[in-house]
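First comes one chain, alone, set out as structure tokens in the form predicted on its own.
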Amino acid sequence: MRISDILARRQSFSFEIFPPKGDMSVDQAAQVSTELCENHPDWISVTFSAGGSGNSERTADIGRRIERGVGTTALAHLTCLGSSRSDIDAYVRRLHSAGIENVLALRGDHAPGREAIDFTYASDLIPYLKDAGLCVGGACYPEGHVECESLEADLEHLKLKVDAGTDFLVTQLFFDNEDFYRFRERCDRKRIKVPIVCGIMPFTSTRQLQRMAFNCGASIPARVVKRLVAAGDDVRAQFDAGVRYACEQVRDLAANGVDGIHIYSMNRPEIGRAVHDALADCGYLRA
């Protein structure tokens, strides 16, 4: 199914999962897949190759397993940076052989040896995967991307990439629900009318979040550090910390009329329960 007619219809609850590494198997991270699809998510994302890591030959075999093994929809990450057209058609037709109908079209991260080939950003891929008959969501950040100078700059963008034919859009984590309502202000005020999906990473360290504000340029809200100066140095009880604020979040959001809710799973099936409890409480979820 077409994300885009999902989200025409109803506010989305979905996850994302990384593909394996290491010793982790394909059949172990589909059997992930199949536990998080127990929380019934109208789609689930498979990241490739974050960070230049070498492993966007695995988002296809997940994909296909979403989509074919468990019956959810699945939305395969691609970015273009280092890539040749004849890269992304050879991707393109292993999505379509998989049943894989809705792509994410991301730029990718810098890396030595990954230079712009025929795509330099998203913008430029996103009319090539429409032509190709895909179903194209594109990324967005309620802060600002952590390159770009300002946030006037950063929406001039993500305009580019709606105007380039982008049919919904997936947000950076962030940890206060004011930036995103910030951001869907400026975003009506550019006449960016496409659905933004909300996209939520539950902290489960002090080290993880450290990494992830970074990473991403997302701020920490004084409230977060209070809650992980309360957890101490208890591993379990920082867990806990970040799972229960990220359920908060949730709630905030879906009572705020959000398009849809993303959950940065990191690939553990206990997060996707705890959040869709949360958002069963309040009703969000459909029956």
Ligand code: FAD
Second form
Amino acid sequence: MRISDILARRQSFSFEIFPPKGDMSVDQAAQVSTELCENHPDWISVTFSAGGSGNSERTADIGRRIERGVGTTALAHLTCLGSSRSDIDAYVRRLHSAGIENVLALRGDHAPGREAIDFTYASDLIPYLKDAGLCVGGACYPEGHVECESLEADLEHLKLKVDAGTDFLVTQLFFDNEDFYRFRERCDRKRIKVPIVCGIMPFTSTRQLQRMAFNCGASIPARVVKRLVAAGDDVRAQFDAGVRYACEQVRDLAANGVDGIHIYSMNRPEIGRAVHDALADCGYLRA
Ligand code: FAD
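With the form predicted on its own already on screen, would you show the form predicted together with the named molecule?
Every chain and every other molecule in the complex is listed next, the one we just looked at coming first.
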């Protein structure tokens, strides 16, 4: 099903997984999707890694298993730095043959050997994928993209991306919902009218939180730091604090009428279950 059709009907609930890395098999990754689907998500997105992990080949395979095996809508990510038109054409053919109708069009991060070939920004890739008949999402950044000098410039670029044909947006993770509400207002003033789905990542440990915040430039509110201080060195307590905090975040987002909630599950079904239960309790999810 096209995600634009889902979002036209209701507030969405969805998960992100990453394809298998290292020793994890495609079967094991498909099992994670099956367990996440017990929470009846509207879709599951599958990341794309153009880096050294070499797992980008498996994005479409996992998407196929989600669509055909589990019977849920799949959203396949795709980055364009370092790819030529013919690389993108080959990926699109794989999506079509896997029955995948939705793609998240991304530029990807700069890295040595990954220079722009035919596409410099996501806004170059989006019309290309629309012409291929796909429903196309884009990324957005409530606190601004790390490389961009100002929120205003980043919003200008986002407007270009939306005007290039983006059907919906998914946000970078954020830990302070007020950042998202301010961003939503700025989008509204800029006449960015497509649905904006909130990406929420429960932190699972102090180290993981530090790494994520550094990589994507998300700020960490003092109340998050205090909870981690209270958890001390206890790894299980850090994980529980992160999941509890994410559940509070999603309840507040639900109460504030967001278009959708997308959980960065990190391939951990227990995270999916906890957030599902929090959203079911507050009436965001239908029975
Ligand atoms: P763009 O929209 O192209 O923007 C990149 C930068 O260029 C921004 O600073 C923007 O302000 C600026 N810019 C845009 N247009 C112009 C212009 N015309 N002129 C000047 N400057 C411009 N990465 C992966 O490798 N794999 C994944 O699966 C993946 N999934 C993601 C999912 C989500 C929901 C998000 C939020 C990010 C994801 N990323 C992923 C990370 C993403 O690839 C990086 O954040 C990347 O640095 C930017 O990608 P983008 O598509 O937002 O880029």
